[in-house]
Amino acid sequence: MHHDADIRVAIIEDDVTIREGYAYLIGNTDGYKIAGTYASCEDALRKIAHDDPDVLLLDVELPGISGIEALPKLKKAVPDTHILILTVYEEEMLIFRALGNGAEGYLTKNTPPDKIVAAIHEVMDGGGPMSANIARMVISSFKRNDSSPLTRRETEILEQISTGKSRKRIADELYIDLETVKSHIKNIYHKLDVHSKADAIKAARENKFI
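Just the chain, alone, in the form predicted on its own, possible?
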C-alpha cells in the first residue's frame, strides 16, 4: 500500500498497557499508522490538532474530563476526525450521550483486535461500527419505548448484529450489499441521537427542568 495513504489513528486511553497494546496492534497493521496516543483528553486536546488523525479511538472513563464530555471539544479541535468509542462501559445512557455528542461508532473493549482494525476502516468508509452487546441494548431501548423510529430492515439488521454476525454475513443473508448494511447502521445511529434527545427532553419535562 502506498505509504501516504495510511489511515492515521490516535488513541485516548489512560491504561498504559491497553494503550500500548492497541498502538502496537494498529501500528503494525499494513495501511495504518499511529498518529498519537494520549493518557487523557486534556493531553489529547493539546496535541491532537497537530497530530491530525483520521480516526480517534476514545475511552470513556478517563482521569479528568470523561471521553463523553470531551467529545464536543475534540470534534471542534479535529472536525474531520472520525471518533470511535472503545470502552468497557455499556450503560445505555452513556452510549446515547456519546452518539449525541458526535461519536460515530461504539465498540466494547472485548472486541477482537481484527474487528477493531476493521471498524477503523469501516468508519473511514462512512460506516458506523457497533458491538453485538451495544446492538442488543439499542434494540431493548427502542422496544421499551415502543416508539421505535427504526424501519423493519434496520430492526432486522440490528437483531442480526446483536447475535454477533459479521456485517458481511448479514449482507449475504439479506441479499444486500455491504455498503447498504453500513449505511443502515449509520442511519440507526442517527436515529439513536434523535432518540437520546427525545429522552432528554422527556426526562427534563418529567423532572420539571423545562
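Could I have the structure of this protein in the form predicted together with another copy of the chain, to go alongside the form predicted on its own above?
Here you get just the chain by itself.
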C-alpha cells in the first residue's frame, strides 16, 4: 500500500496510546508511511538520522529532554525534516520558543485526525500549519498597542534607540538636532515613567508601543 513517493512521518510522543493512535492513523492513510516512533527525544536522537523522516510530529511535554530543548539537536540530526509541534500546551512562551527553534508548524492535540494529515501535507508543501488559536496568538504578537501614549515621533525615536543607535546618530539620520532628540527622549521617559534607556525599551516592548 506504500511506495517510494510516500511521505515519511516520524512521531516523538511518550504516551503509548496516543503515539500508536497517530501511527495507526497516519500509517493507514494513503500517501503516508511511518518512518519511526519514539517515546523520548533521547531515543529519537539515536535512531532518527537512520529513519530519515520527511515530517516529524513532536510533543513538547516529554520526560527527560523536553521537545523544545531537543529541537536544535533534532534539526541538526535531520536538517531537511519538517518539524510539527503537536501538543496540549498553548502558552505563548512555548509557542515562540518552538517556532524560534525551527518548528514549522504548531498544532494543539484537539486537532482532528484529518487536519493533522492535512497539516503534514501542508508543511511538506511549504506552508506553516497552525491551529486557529495558535495562529491568533502569533498574529497578536505582531500587533502594536493602538493606545500608546507616545507620539509618532517619540515612537520613531524610541524604535531607533532600541536598535542601539546613539542620540547623535539618530539626530543625523532624522535630520534633526541632537537637542531635539534629547527633548523627545526626556518626554518619552516622563510618559513611561522611567529613568533609563533600558527601562524605556522594556516598558515599550511589554506594552507593544514599539
